[in-house]
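Just the one chain here, the form predicted in complex with the partner chain, laid out as C-alpha cells.
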Amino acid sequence: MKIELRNIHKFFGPVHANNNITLSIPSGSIQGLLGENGAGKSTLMKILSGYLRPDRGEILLDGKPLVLNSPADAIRAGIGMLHQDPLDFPPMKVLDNFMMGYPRGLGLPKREAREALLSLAEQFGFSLDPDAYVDTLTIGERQQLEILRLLWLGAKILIFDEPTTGISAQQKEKLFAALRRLASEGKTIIFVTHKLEEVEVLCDRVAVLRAGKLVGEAYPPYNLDDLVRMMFGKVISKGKRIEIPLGKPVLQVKDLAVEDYRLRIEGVNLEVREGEVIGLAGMEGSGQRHLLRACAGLIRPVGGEIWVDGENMTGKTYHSFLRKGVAYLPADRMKEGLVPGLTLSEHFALAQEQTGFVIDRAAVLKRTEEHIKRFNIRGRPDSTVESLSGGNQQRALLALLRPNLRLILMEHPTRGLDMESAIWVWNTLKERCRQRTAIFFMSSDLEEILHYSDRILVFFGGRVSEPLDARTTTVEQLGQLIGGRGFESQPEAAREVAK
C-alpha cells in the first residue's frame, strides 16, 4: 500500500516536534527514517499509527485520505507499529499478549491464537513459548512477539521505531531477514533509526528529520557523510580518545554473585582504578544494571565481596557507599534521578551536604546560579525539573553530583541526548577522571562504549566476559560478544532461574 503524509504538524507545548512534513512511501519498500534524538521521528510515526493526532496535515492511503482518530482506526487500515520501547504486558503470558487486540468475539480465541502464533513463529524462525510470561523474555523476543501479532491482525504497513536498540546480533539478523521477506510480500516497512549502517544494509530509501523538519531524502548507494550532514546540520566528530593516567584501585569486586528472580550473575572479578572508565556492554537485561547496582550497594550481592578504597563494603547500603564517595546516576531521570515538582534550586539545596536545620535560601540560590552557568543548563533556579528538556535534565543531574567523588556509576549517561550534548557530558566526566574519580557505566551505544572507556565488560544472559581493552576492540567484535558468540555454554540457560 502507498502512504502519503502531507504537511504534518505536531506541537508539544513549546516544541514543534513535526514541522510541515511531507513524505510519500511506495508499497513493497523498506523506508528508512533517520534523525538525531528529539528530531521528531517517533512523533511522526505515532501520528501515522493513530497514536497521536496531527495538529495539521493529512494522511493518504493509496491516494484516499485517511482519518486516524485512534490506533484502532490505524489497525483497521492495516497499519501496525512497534514502539521504541515495547508496548506490551510484562506480567501477562505470551499468548495473552498475542490475543490482546484481537478485534472480534466474546470468547478468547485461545486455540486459533496458539496455532497462528506457532505457525507464524515457525515461518520466521522465531522461537516463542506461548505460555511463558513476557517479563521473562528478552527485548528481542518481545519484538518478535509484536511482529507476529501485527501480522496475525493482517497489518500491511509495519512501522519499526528503533527496533535494534538492545537486541542481540542474531536477533538483529533474524529481524532484518524478516523485514526483507515482508517487503518482498508487498508489505510496506518503515524503519526508524539513528544508525547509518543499519540504513545502509536494509533500506531501499531513507528520509532524514532534523528538529522536526524533513531535511532530505536519499537512495542507495548512500553517501554517509551527506546523511550525517543532514542529520546534524554539520559533521560532528567525538574528537579523539582522551587518555588519563590511572591511579590506585578504587573499587575491587571479588567473585561477586548477584541474583534476582529472573537472572543470576556470578564470578565477577574486577578492579577499577582512579581515573579509569569501565564500560558495560550487552543487550538490555543481561545483567549490567545488576552489577552496577550491586557496586553501589543498591542490591545486596548473594556472594562475593565488594571493596571500596580498601574497605570491605559487602552488604552495606547505598548510603554507606555514598559516604565513601560512590555516586549512582540512574538512566530514567524523571523516575529515579530528579524529583518532579521541585525546582532546580531545591534540588541543589538537597544535593549538598546540608549545613544546619534551616535552609539558607540566599546561599542556595547563589550556588544554583553558579551551577546553571557552569553546566549551561537551559532553565532558571525556580523552574521545576520536569519542565527542562531531556538534555538539560541530564546536565542538571551531573551538576548535582557532589565534588571529589571516588566512583561514579552510571546507566546510559547520554541516552536521549543529541550528539553535542553527549560530547559535552563526556568532557565533564573526563574532567572528573582527571581528579582521580573512577567511572563505571553501562550503555547500549557501542560507539560510546568503545570511544570513552578504557576497559569493557560484555554481558550476555547473566554471564560476564573477561575485561577487554577498549583500544584494541572493534565494534564488530563487541557486537558478536553481545550477541552471545564467544560465550561458551548455550545462552538460554541463564533464564532457568525464572521458571
Partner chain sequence: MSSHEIIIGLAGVLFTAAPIVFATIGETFTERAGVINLSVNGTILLSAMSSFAVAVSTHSIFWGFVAGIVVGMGVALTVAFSSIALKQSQVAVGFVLTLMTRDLAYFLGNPYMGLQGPRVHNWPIPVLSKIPVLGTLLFNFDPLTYFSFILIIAAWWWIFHTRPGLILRAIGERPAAAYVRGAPVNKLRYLYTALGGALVGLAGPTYSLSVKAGWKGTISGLDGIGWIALALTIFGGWDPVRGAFGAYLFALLQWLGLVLQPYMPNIPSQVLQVAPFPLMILTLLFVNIGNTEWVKRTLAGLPPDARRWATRILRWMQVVPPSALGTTFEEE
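Just the form predicted in complex with the partner chain so far, so send over the form predicted alone.
Only one chain is given; partner chains and other molecules are left out.
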C-alpha cells in the first residue's frame, strides 16, 4: 500500500507543529523518519494514524483520498501505530489487551486469540505470558504486545514511533529482522527514530524533519554527518569522557536481596561515592529495576541493608528516602513520573517543598518560566504534560528534581531523546555530580553506559556481576555478560574494582 501525505499543516495554538509537509512512501519499503525531539515526527504520524486531524492537507492511500476521523478508521484502512508509550490497560491481562480493538471484541473465543498471540510471539521471538497482568510487564514487553496486536488487527502500514527505546539489543535484532520480513511481504513500514545507526542498518530511505518542516530526504549509503546537519543544522559529537573526583560514600548496599513473583536477586554488595555514576546493564526484566526501586524505598528488600549517608534506611518509605536526598526517575514518564491533565506550573507547584497552606502562584509561575528556559522545554507554563513530546517530558522530569540531592536513581534517562538532547541531559547530570551527587542508572544503550559510567553492573536472570571499570570494558564484553556468559570468569581487575 502506497501512502502519500500532501501539504500537511498542524497547529497547536501558536506552534506550527507540521508545516506544509509532503511525503510519498512506496509499498513494501521501510521508510525512516528522522528528527530531533519536537521536530514534528510524532504529530505527523498521529495524523496518519487517525489520532489527530490535519488543519490543512490531505492523505492518499494507493492514490485515493483518505479521511481519518479516528484510529478505528485508520486500522480499518490498514494503518496501525505503535506509540512511544504503549496504549494498553495495565490492570488487565496480556490476552485481554491483545484482543482490544478486534471487530469481534471480547466475544471472540479466547482459545483462538491465545493461539494467535502465541503464534505471533514465536515468529518475533517474544516471550509473553497470555495470563500475566500488563502492569507486571516491562516497557519493552508492553511494546512487544502492542506490535503483535497491530499485526493481528490486519495492519498493512505499520508506524513504529521510537520502538527500540525500551528493549534490549537482542530484542532489537529480532524486531529488525521481523520488520525486514514484513516489508518483503509487501507491508509498508514507517520507522520513526532519532538514532542514526538504526536508520543506517534498517531503512530503505529516510526523511528528515526539523522544526516542523521536511528539510530533506536521503537514500543508502547514508552520510551520517549530512543527516546530523539536516537534523540540527550542525555536526554534534558526545565529546570526551567527563572524569569527576569522587568523594565519600553516599549509598552502601550490604548483602541485599530483592524479589517478586518472577525474579529474585540476592547477595548484592556495593558502595557508591559522591560524584560517581554507576550504570546497570542487562536485558529488560533481569533485576536492574528491582535494585533501583529498592534503593529508592519503593519496594522493601527481603534481605540485607541499604545505607544512605551513614544511616540505615532499610525498610523505610519512599518519602523517607526523598527527605534523605534520594530521587527516582522512572522509565514510564506518564504512568509514574508525571500527572496527565496537570500543567507544567502545577507540576512545579507540587514538586517544591511547601512552607505553608497557600501556594504562591506568582512565584510558581516565575519558577516554571525559569526552568522552561533553562531546560529548553518546548512548552508553556499552562501546557499539560501529555501535550509535550517525549523528549520534552523527560526534560520536565529533570527540571522537577530538587537541588542538593545526594543520589539520583534513573531508568533509561535518555529514552526517546535525540543525540543533542541526550548529550545535554548528561551534561546536566554530570554538573550534579560535580555538586557531590551520585547517580545510579539503568539503560539498554550500551554505548551510553560505557561513555557516562564510572563502574558498571551487569544483570542476567537475577544474577549480578562484580562491578566493572567502564574505562576498560568494551561493548563486546558487556554483550557477553548480558547474554549470561562469563559471570564466573570475570577478569581479576573487575573484581578489584568491587573491593
